[in-house]
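Starting off, we have a lone chain in the form predicted alone, written out as C-alpha cells.
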Amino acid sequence: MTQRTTNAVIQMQHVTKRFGTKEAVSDVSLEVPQGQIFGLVGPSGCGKTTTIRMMTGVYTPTEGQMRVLGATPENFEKRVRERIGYMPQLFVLYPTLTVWENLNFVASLYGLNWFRRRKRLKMLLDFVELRSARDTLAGNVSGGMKRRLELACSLVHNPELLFADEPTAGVDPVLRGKFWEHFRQLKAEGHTLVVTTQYVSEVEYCDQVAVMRNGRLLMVQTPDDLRRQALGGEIIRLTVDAEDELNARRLLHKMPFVEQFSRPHGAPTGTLDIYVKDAGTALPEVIGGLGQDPTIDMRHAEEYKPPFDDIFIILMERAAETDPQSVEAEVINV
C-alpha cells in the first residue's frame, strides 16, 4: 500500500491466495478504516468470500501480509476473536433449536453471564424483529428470518468488527432494505462492518467500496467516486422541448466545460445527458447559457446519477478490455 491509515482496523498488503494452481485472490492491497461500512463487491466467484475468510483467519494467505485489529488473523488470540463477529453466507445454526435457544447457545460460547445475557438477547431479538418467533424452531422459520437470526447471533457479544458475507443473498428487496437499516444503526453505534454483496445497487449504502473481478482488486472508492471513475465525470440531464433540441446542442457545443453530450438510449427528443467534471458548478452555467436563447423552452435540468447497475457494467466491461487473461463467465445480480 502506498499510504497507511492510522485508524485502519484491517490492512492487506499484496495478499495472494492460491488453492493448488488456482489463484483465487491476486495481489490485493487495501485498508478498512474504523467506523465505516466497507463493501466488497463484484461478480460471483471474484474472490470476495476468500478475502473475507482470510480476514477472519479461516484461510492463510499464500503471499503478502495482513493485519486485523492489529493482529495476524491466522494467529488470533482469544481476546482478539472476541472483538469480531462473522455472519457467513450459509445457515450454520441449529435447526432443531428454537430461535431463542440458538441465541442463548451462541451467547454461552462467549461466556456471557445469565443476567447480562437475557437483556442482550431480548434487545437483539427486537433489533432483528424476531421477538414473535423466539420459541419457533430455527428450521421452521423462513429464509429471511434465518438470515436475521444469523445476524443476531453474530452480534451477541457486541463485536467491534463485523463481517457479513452476502447477508442479503436470496432475500426480498424489503428485507434487504431492513438489513441495511440494521447495518447503518450498527455503524452509528461505532461498529466497523465489512459486507460482501453481489447486488451492486447496495454499494450506495457503503462508505467505501472495493471492486473485485477475477480475484483482483480493481479499485477502492466512495460510491460517488465510483460513478465519476466510470463516467469520467458527472452528468447533467437536460430536458427541452423537442423542437428546441438542435438549438440547445448548438449552445452546448460552445460551452468549454461541456466535455460531451448525447441523448440517452430510449429517451425522447429533447432529452440530453451532458458530461462535465463537476455538475454542481456546471449546472447553473448550463441553465444560464441556454437561457440566453429565448427560443429554447427548458423544461428541466438537474444532476443525474445513473444506477450502480449501469456503473458496474461499465467498470466490468472496461476491466475485461484491459485484462490480458482469459475470462470465465461472470454474473452480477442487479
Contents of the next structure:
Amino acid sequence: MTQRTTNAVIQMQHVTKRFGTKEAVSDVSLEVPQGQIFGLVGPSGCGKTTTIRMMTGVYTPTEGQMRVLGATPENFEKRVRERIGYMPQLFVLYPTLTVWENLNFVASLYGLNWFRRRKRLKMLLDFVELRSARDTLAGNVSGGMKRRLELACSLVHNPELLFADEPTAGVDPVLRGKFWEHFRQLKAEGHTLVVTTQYVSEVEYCDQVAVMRNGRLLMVQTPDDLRRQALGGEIIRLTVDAEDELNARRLLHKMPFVEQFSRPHGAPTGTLDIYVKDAGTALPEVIGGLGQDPTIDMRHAEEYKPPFDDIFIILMERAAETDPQSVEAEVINV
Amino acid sequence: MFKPFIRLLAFFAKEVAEIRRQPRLLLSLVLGPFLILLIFGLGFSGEQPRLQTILVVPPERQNDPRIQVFRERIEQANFEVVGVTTDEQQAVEAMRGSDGAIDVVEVLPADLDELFGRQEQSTIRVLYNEIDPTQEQWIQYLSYVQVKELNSALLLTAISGSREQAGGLQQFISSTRQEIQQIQSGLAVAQNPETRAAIRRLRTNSGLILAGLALASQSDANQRAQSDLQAIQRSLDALDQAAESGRVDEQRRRLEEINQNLSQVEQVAAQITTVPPEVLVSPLTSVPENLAQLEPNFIAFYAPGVLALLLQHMAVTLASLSLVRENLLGSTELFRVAPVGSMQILIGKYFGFILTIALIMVALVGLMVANIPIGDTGYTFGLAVPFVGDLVWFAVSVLLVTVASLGLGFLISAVSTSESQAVQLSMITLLAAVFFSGFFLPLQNFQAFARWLAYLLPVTHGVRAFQDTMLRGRLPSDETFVWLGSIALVCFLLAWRIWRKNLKRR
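Since the one above is the form predicted alone, can you give the form predicted together with the partner chain too?
Let us now look at the entire complex, which starts with that chain.
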C-alpha cells in the first residue's frame, strides 16, 4: 500500500494511536511526496484529524514511527515547526481581535520580523480576499471569512508543509472552489499540502488520496487510480437508439476487451455503461465495431468518469463487506 | 529581531489589545473603586450608633429626681434612653418585638440607697437581644464604661461628703492636742479627775468623727483615717485605765501613742481637704497624642486598602480567565504546533497584564490623590487622599503586588477546566482577601494559623505596603518584599509547570 518515494516529506510506518482503550488510528503506513496535494478522505470519526494531529506533533503515536520533514513530530525543534503551517478544524483565533490583529499575532508566534511582516500580511489578505475586512473583529465576520482568515494565518510564515484539517467544512461551494484554487496555487509555488476533507468530490483536486475508514487506511491512490480501483477499470458510456440496444449488446458481447456492460440505474433504454480496462484504447474500437453495423444508430460514445461520491460509496460498501460490524457507526457526507 | 522576544511580544500585544476592546471594563475598574470610596467618605460618619435603651427603675424610685441624674450619666456612655418603666418584663418584650429598634434594657438595682452600707456590690443588669458578636462586644464594653462612669460619680459625691467630715476632723485634731497637753501637765497628780474627764471628752469626740467618716465614703484616705481614729480610741481606753490606776509611765506611753496616731490622722485630713475629689476618684488620666505624620480621615485610611484589594482582584481575575480561555477557545492546539514555548506564552501574558494594570493604577491613584478646585464652587475634583511617601517605592510595591497576584491568577487558571471554575476560585480569593488581609479586621485578631493564610495573600502585604508609603511616609518593610517576592516566584513556577504539562503534546 505504501509507495516508497525518495522525496517524501512525511513517512508513517505502522502508526497506531489509542486513547485509553479506543483505537483512533490503526496501523497506518503512508508517505507524502514533496510538492503534492495529499488528501485524507473518509467519513466523520474515521481518524483523519487524529492522523493530522500526529503529523503536526499535537499527538504522539502510541505505536509505530513517523517522520515529518526528517524529524520525529513529538520532538520537533523550533526550526522544524517554523517550516510547518497548520489550519485546525475549528476556529481557534481570537474573536475580540481584528482580522489584521489575528494575522499579526500568528505572524509574531512564528517570529516574523516586523519589517517583513507588514508586506506579507497585506499580500495574504489579498490572497484570501480579506483586505476589506482587515479591521473587522474576527468574531463579527462570516464563517467562510473565518476559514479564509485561518488559511491566511496558517500561511503567514510561508511554510513548506501545510496541514489543513477540513478547510472546506461548512463552506459554501463557491468558496470551496476558491480554497482549492488557493491550494493549487500553493502547490504550484512548491508547497506540500496535506488536506483532510469529508467532501469526497474534492479528492479530484488532490495528487494522491488516502482513504480512511474506522481508523484504518484503506488505500492511497491517485484520484484516477482510486476510481479505477473502485470500478475495476474504466467506463465508456454509449447511447444508441432505444430500438437498437439489443443489437448493440450482441456486438459488445463479441468484443474481448469489454469486461461487462449494463444500463445505468435510472437511465433510458439505449444507454449502456461499458466497463473496460483502458477507456483510451477501447473507445475507438467500440465506436468502430458498432459503426460497422448499419442497423445500429449510435448517437453518443465517450469515456465516462462517475463522480467521486459514487466511487466513495462503492469503496465504503466494499470495505463494509469485509468489516460489516462497523457500518452503523459511519456518517458519509456526499 | 530576536525571535523569542517577538513571540513573547505576541502575547503581550494580544492581551493588551483584547483588554483595550473592553472600554466598559476599563471604566468600571477605574471609576468603580473611585465612586465607592467617594460614597463611603460622604456617607460614613465613623461614629458608633447610640444604643437605644429602656431604663427599668424600682417602682418606689419612679419619681425620684436621682433617676434623672442617673439617666444623664447613662447617656454620656453612648446609651440613648428611649423609655423609662418599672416593668422589666414589659421592657424585655418591647425590646424583642422592636426588630432591632431597641438595643438594650437596663435594670437599676432596688437598693440604691444602701450602696455603701452593704457588704457586697450592687448590680445593674443590662439585657440585650443580639446575634452580632461585634455588636455584643460593643454593648458589653459600653456597659462596662457606663458602670465605671456611675461608680466614679458615686465616689465623687461620697468624697465631697468626706471633705466636710475632714473639716471636722481637723478641729478634732486641734482640740485633742490641747487636751493632751493639759493631761500631760496634770500627770503628776495621781488619779486626777480632770484628766479622766478630758479622756472621756476625747473618746466621745473621736466616736462622733468616726461615725461621720463611716457614713461619708469608702475612699482609701477615709478608711485610713477611720483606722487611725480607732487606734486613738483604743489608746484613750488604755490611758483611762492607766489614769484610774495612777500609773504615770503608762499614761505617758499612751499619750505618746495618741500623739503619733493624731499625726497620721492629720496627714490624712490634709490629703482629703487639699487633694481634689476628682483626683482621689481617678488618680490616673490619659492624654492621647498621635505621633503619625498624618491623621487621615476614613477615606484616606481605607484608600490604600481599597487600592490593594482592587489590584489583587483585578490581576487574579484577568489572569485566572486567561489560560483557561486559551484552552476553551482551542488556541492551545495552535500553540502546540507553533514554535512557541509555555514560558514565552506565560511571560508575554504577564507583561500584557502588568502594562494594563499599571495604566489603571495610574488613573486610579491619580483620582484618589487629586485635589483640584472646581472654579469658585468650593468643591474639589478628586478624593484628596494624602500621599506622603516615596513614589518610586510605591511603584515597586504596586509592581510586586501585581506580579504576585497575577501568579496567583495564573495558578488558578492552570488548574481550572472551565471559566466558571476559574471565576469561582477568583471569588473565593476575593472573599479570603476581604476577611484575612487586615483590610477590615485587624490581623492581630486572628489565630496564628489564620494569619499564615493571610500572609499567603498578596493583598495582605499590599495593604500594609500602600499604607506605609502613602500615609506613613516610610518604606515598606523588608518582610513585605520577601513575602511578595516569594508568592510571585512560587505561583509563577507552579503555574508554569501545570501550564507546560497542559500544553504538552499528547
